[in-house]
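Taking the form predicted alone, here's one chain by itself in structure tokens.
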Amino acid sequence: MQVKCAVCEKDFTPHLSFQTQKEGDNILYFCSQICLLQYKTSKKVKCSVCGNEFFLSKVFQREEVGFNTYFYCSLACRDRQSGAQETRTRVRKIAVMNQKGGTGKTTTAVNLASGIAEKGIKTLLVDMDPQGSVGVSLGVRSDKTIADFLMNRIALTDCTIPVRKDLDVITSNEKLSMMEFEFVRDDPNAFRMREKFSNITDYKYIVVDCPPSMSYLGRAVLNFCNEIIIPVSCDYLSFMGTQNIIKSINHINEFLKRDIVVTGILPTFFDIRNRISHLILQDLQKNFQDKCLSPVRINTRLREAPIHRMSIFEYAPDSHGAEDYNLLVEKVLHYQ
């Protein structure tokens, strides 16, 4: 039998037993966890050209002009409100973040803006974990790092690093972690990301790599952010990781008042000759369906690649983990 999913409004065939969900007098039937986690932790919005009322489940239905934000429960609205020269142009901004560690998430935040940028766009990637991973990777370093810019030390001009052809990079080191208790005295409310942020139009894409917690660094990133992309390495404790992620974004949107869409979720580590690996991504499309995004191979060329300080399309492009992160590239450049 058909039903209607309550959030994202998707035709499909109840399997499981949370997809159907008694409220009261109703039914309700969801087509995806997300879809159920949204529905129970957010609340409706509001169009704000024709007043129409909707789930957000789209990247163009959110909007940020500096501190005010806009939402469109379809395409035609937003081209009402914005018209189609702005729509093209916007920014958007993109979270790479997990709060378990080891999930390849540097690897992902690097080959995705780099692969971005490949595509001839204006692309800045922002590291916020003070590991200072996305330097090494690159093969950049600088004494001036985001903390300093969102200390208000220096412009964001004098952190940005030009390290290919339509991609800079704002690095991060221990510095970052000595002033999180700066911040959070003096922004208890993680907005200070945001609003360093608000006029920055020089880029249509930032891509931001997250320190692996939910601490308040995390919740600037989040605050900032419109987009999350979770990797989610092929093992049990990983996969079990990931509920406490999406429910964490559910409370950061409620908390924060923030509606972050979930770009997807990816795979990685993906062992072609080990079952857990075949099990975990059966069970990951089975509970995020559209949202399970290509699997990200295990191969040996993407762990060289930050030895000799390059993306995966530099030093291997003909790898397989060249075309998996390219799969991921396409996928969101294409998403909407």
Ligand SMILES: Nc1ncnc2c1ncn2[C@@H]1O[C@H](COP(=O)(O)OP(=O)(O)O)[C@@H](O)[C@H]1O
Second form
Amino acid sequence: MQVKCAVCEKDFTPHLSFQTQKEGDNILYFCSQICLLQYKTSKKVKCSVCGNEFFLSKVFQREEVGFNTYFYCSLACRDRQSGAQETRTRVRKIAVMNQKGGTGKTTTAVNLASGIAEKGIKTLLVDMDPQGSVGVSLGVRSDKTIADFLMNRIALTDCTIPVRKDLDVITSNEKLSMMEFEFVRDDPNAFRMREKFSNITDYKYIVVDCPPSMSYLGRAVLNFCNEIIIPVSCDYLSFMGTQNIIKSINHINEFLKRDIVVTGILPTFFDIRNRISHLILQDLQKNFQDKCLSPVRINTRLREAPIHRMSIFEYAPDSHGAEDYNLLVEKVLHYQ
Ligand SMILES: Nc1ncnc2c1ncn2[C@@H]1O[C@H](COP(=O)(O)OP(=O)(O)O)[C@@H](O)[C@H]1O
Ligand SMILES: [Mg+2]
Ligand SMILES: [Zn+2]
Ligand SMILES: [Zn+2]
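How about the form predicted in complex with the named molecule, since we already have the form predicted alone?
Let's see the whole complex now, leading with the same chain.
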């Protein structure tokens, strides 16, 4: 039996219990856990072109230009709108986030941003983790950090450091965790991140590395970004893959003050010889369908690259790590 997903409108055959939900007298179908969460936690938006109401489930459905946000129910509506304004800049702001530590967030943020930049696309990598691993990984140090910028002490151009062709970085340090205390904690917009970055036109992509907690900083990032990639480690001894990730997304949705599109769940630390890894991957694929990206294998080169202050593409371009992260880069660039 083919049914239509209530959120993304994809046709599919339900075979998992969560995919069929009773709502009063109606039965609703959801192709993936993400569509189900999207339905429960977010509201419909209105297409800026045809007025149709729909759930945000795809990246192309939202476009931010300066302070304005446009919504498109379909590719046809988007093309009708942007055909007229071909020259305006689209900025994709992608958070790499999971409240667990050690799931490959920094590795993913650094290599995703580096990989996009290597294709000649202007990219900004922002470190929002007070541990400051991004700068360390790429061999940049600066005492002008994201905290100074968010505290209005310096201009954006003073803290963006060109590190490679088409790649700029804003570093972070422990000052960022200190400023967390100075701010109103229950207002995720207290940093005014979105406003502060809104006149940026130089970059097509902004990739944000997040701290391993759903702290104030994490919420500020969610308030700023419009997409999220969630790296999930496949190496847990317990079979907890899906439960953990649903908990993470639930957590994120709880704090969500605006609609975010989940670009993908990225299985990391995939060990091809380990049965648990395969079980977790299957579980993720079953529950997240096409939102589950292809896995990043465990690869020693990925661990070594930051020690040499390089991206995986510079350090070991022929490694499995480079192959897997290149797939991610391609997927993100062609994601709709
Ligand atoms: N696929 C991988 N294979 C091997 N080591 C990895 C892989 N991904 C990340 N690492 C290493 O694991 C550690 C934790 O990764 P990291 O990206 O810092 O996680 P997080 O930012 O989520 O805490 C780092 O030492 C990193 O180099
Ligand atoms: Mg990290
Ligand atoms: Zn769906
Ligand atoms: Zn429309």
